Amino acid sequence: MNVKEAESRIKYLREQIVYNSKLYYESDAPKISDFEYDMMFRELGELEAQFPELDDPASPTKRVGGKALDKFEKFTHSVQMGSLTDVFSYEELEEFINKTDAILGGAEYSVEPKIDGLSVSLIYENGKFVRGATRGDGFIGEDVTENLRTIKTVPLELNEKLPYLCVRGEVYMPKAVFEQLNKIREDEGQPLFANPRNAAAGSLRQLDSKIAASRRLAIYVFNLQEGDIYSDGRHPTTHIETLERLAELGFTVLPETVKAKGYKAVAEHVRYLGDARPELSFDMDGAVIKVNSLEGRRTVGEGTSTPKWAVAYKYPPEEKKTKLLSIDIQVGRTGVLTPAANLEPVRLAGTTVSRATLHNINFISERDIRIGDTVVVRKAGEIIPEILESVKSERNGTETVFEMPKVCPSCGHPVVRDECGDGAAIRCVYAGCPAQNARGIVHFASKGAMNIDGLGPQVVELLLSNNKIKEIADLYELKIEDIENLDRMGRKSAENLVNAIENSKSRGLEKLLFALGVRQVGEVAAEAIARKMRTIEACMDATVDDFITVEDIGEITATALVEFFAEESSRELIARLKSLGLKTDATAEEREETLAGLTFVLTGTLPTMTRDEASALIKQAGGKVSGSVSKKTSYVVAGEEAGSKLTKANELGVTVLDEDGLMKLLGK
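Please supply the coordinates for the chain just given, on its own, in the form predicted alone.
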């Protein structure tokens, strides 16, 4: 195939993929099979690789993600991305409407859902998407262009080649995608996302755009920031007209948006949106009410930090009553018995809730929660079900007080009260407990530990129930023929799993310490211990005093480590893992403690890392991280939306760094 033939074929494939993507993702009416779509997509990718001179940033292949970035670049918004004044009652909403009506002599308003996501700007030149950035502090955000390209509802090319356009939208994770993602993370033993908003924000800020692409984010555009939306010199006169025109250009604009006049009509649609929340495909935490006329907005004017012509009505969390039918006990990987409530199913925040956590026996006793009670249930962060209280006025005398079992429901051995912490934990201490064993293997294989891809709870249970493994070390003796004939497996799955297990041997002491599941030892502590001790033998021989010399390792954690390594079963497991080829030395090089003697306080959201990750870097370099600012603080590292800690740092004259400043201090 020559260049001219390739150009023609590439053009055809791009058009077909874009057309069929819209049918699938926007109209829910696909005309071709997934296989046909995948084959077109693969052919396009192969042709673009063969003819790089025909590359186009608007190609649909850009949506799968490209090269991982080292960090996000800062981006200065040409038009400020401001926020809105919140109102929390219909009285406050009525006051806003009456005040605005008085200025304008009556006004028309747009009423639209307030998507609970992450605000971004999208920039187009000559009809093509060229750049996108997060809101940041409203003035400076992060350039997340490559991640935004992966979102299928971000048009890479508009229906008209307008010279310049900047729009604002809300990136969100659909509820269905969020639930699927959390199910996968649960199966893999990873921490669950608290809500779709956090999941969307974390996904959009991934340095690897392939990860962002896998999260299936979406966007609704809700504002024109800058530029002309008509090519003939016309200008829109209302906000609704602007949205309609943006839809014509190819943007997916806010649904459920209406025009309304007067408080009564506005409040009616706000209530409608509130009632419709459970059925919508996206999370929303409020309704936005704006003056529709663009000239009217100029008349009403702007406040010091928010416009006077708009407010956001915030809905209270939804709470409902239901019956507590029974309480089950779950046994965790460390032997802790956790009570879980079985509820009479109730529809709450868009999903049917029939289970809720009860934390521990202290939680149940302090709230006097009894089996048979009517209880008030709420979704924390609109996602995680929790019991707020029992309704004691509705008791009829048949309710029963719950007591924790005296023996483990998994193995039947006696349980003990853990005296560490608040003493609320009831624990099974039998080393051979099946429930602990299964969860321990899942934890060992999880992403933060040995990262054995494909070894989630279901596969672990499959291997255990078929007597293919009995403990962690057995994983490293598995062969393809042991796995391929098991239910839901097969030759390819077996090969992939055996390869993943083999690859995990090189993770090193940092990951192994966390994977072994020592109580009180998380990922950060495991890395700090590995960096200090360097070998598993040094850990096994260390005393409580030795472990306490590691940054942020206290007496409780040090004691747990010594007790773990003193167990004969632990030593036998470690010896066997070594004999099977696992690397048990630290992989990270010893670093000079360049920040020794310095104390840091972290505040706000950093551009490319979490505060935990920044804390780990500081500690690895010998620095100390504190939770409060004082005269003894050496540096405050401040990100977006830094709060009172930044204010206090300025008052005390403490040096303030951004993330770049911290990295320079670390020599990176």
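Residue numbers count along the first chain shown, from 1. So that the term is clear: the rigid core is the largest set of C-alpha atoms that superpose within 1.5 Å between two forms. These numbers were taken from a predicted model, which means no experiment stands behind them. Compared with the form predicted in complex with ligand IVH:
Relative to the superposed core, residue 206 undergoes a Cα shift smaller than 2 Å between the two forms. With the core superposed, residue 642 shows a C-alpha displacement of at least 2 Å between the two forms. Relative to the superposed core, residue 541 undergoes a Cα shift of 2 Å or more between the two forms.
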Given for the second form:
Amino acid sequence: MNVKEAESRIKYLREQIVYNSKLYYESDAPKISDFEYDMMFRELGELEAQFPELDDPASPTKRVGGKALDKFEKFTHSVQMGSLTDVFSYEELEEFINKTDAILGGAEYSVEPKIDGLSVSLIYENGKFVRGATRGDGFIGEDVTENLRTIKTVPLELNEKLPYLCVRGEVYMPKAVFEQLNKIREDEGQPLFANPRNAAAGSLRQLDSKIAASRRLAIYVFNLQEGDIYSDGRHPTTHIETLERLAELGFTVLPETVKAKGYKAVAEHVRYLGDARPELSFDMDGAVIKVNSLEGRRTVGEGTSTPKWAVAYKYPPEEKKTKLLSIDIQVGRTGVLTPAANLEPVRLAGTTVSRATLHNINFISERDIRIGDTVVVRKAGEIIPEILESVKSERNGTETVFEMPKVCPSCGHPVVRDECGDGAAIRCVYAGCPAQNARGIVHFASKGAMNIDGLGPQVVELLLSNNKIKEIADLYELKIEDIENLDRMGRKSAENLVNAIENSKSRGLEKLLFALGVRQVGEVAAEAIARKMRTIEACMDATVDDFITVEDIGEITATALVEFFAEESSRELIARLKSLGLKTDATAEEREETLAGLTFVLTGTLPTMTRDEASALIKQAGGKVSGSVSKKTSYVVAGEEAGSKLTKANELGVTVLDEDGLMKLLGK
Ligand code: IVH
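How about the form predicted in complex with ligand IVH, since we already have the form predicted alone?
Whole complex next, starting from this chain.
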């Protein structure tokens, strides 16, 4: 094939791929098979490699992700990316409409869904997508061009070659994709994303665009930031006209958007959207009401970071009724028996819910929740939903009162009421209880502990039930051959698991102390103890008084530690782990307490690290991390999409840092 022929074939393939991908993703009505699509895609990639002079950043082959980055570059927005004032009731909404109507002498509004995702700006030059960035603090965001390129609904080339355009949209993860992703993560023992928004944020912030590409994100464009959408000198006069024109140019614009005049009509669509929420393919956390006329917007004006011509109506957390089918008892790592509800599956806030926590027996009896009851469930930001109440009026007499078992459902030993707790905790105190053992191993391998990738609850269960392990230390003697033939495993996953276990040997005393699961000893305490004690031998020899000298360790924790290290089984386990090559000394230097006495609050998504990582750095340097902002807070570290904590910090005059500022403070 010569260059001329290649050029025409490449053009044909690109057009076909773009056209068919649009059919597939937007109308869900593909005209060709996946196989035909894949073949065209492969042929295009091969031709582009063969004729590099014909390559183009706007080619659909660029959607699969490229080389991983070290970090995201900062990006300064030429037009501020503001946010919206929230209203939480119909009264407040009516107030907004009446006030705005009074200024404008009556107005038309657009009522649209508030997509729960991440705001980004997309820049096009000569009709081609050249750059895209996150909102950041509204002025400076991060350049996430490569990740945005992988999103199928970000057009790489517009239908008209306009000189310059900057649009704003919301990147989100469709609910169905979110459920699939979490299912896979659950199977692989990885931590679950709490909701589609977090999943979208985590995916868009991947330095490796191949990972971002695999997450199947999508975008809805909702605003023109800058530039001309017409090439003949015309200008749009309304927001809806702008959206329609952006759709013509190839963008996927906000769905379910209508025009409405007066409070009644506006509220009607807000209600309609609220009711439609469960059926929509995307998560929405509110409705946005905006003045439609662009001239009208100029008249009403702007506040410092929010426009006066728009508000976001926030829906209360979604609640649903369903049937409580049965109650299971889960035995935790420390032997506590926790009741969990099995529910008739119900769609709630973007996911299908069939389990809910019931906390403890007091929770159940105080609310008189019975098996067979209709119950109200709610999801408020957490992965596991909770039961709010049972609907007594829907009882028919067949419901049964639940009682906690007298023996442990796992080992059959009698259970006891926990004296130290609030009296509600019921505990199995048998040291050899298989459920406690399994939970203990899962905890040992978990992220904050030894961080063994791929060793989640299912795999632990698999290893235990096939007699491949009996206790924690056996993990370190596992061989690939022991694992590869087990259900749903294989050579590659067995190799990965053995490598992950091997790598965990070097975590050091900080992680090991937490991983051992001593009662009362969380991640922070384990770290503080390791820094002070330095070796596991010192911990084994320490008295209650010795432990109390460690920052924030009180008598209860100190006693639990001494009791743990006095037990023969603990000592045997530690000796075995040591002989298997685990590092049992502290890894970190005895710290220079540069942040001693300072309290930090973290909020929003930081550019290069998770909040947990930032928190660990602060604690390493002797600082404290708190969950809420008060006058005593020394610094608030704010990232992308920071919310009320940032507002509170500003109100109280607390110094706000970004990630760079924090790193400077840490001397990094
Ligand atoms: S308009 C200047 N419309 O909600 C007004 N925002 O605080 C710009 N969002 O970060 C916002 N759906 O990312 C607008 N239909 C919509 C939206 C929307 C979601 C996000 C946006 C912003 C946040 C508002």
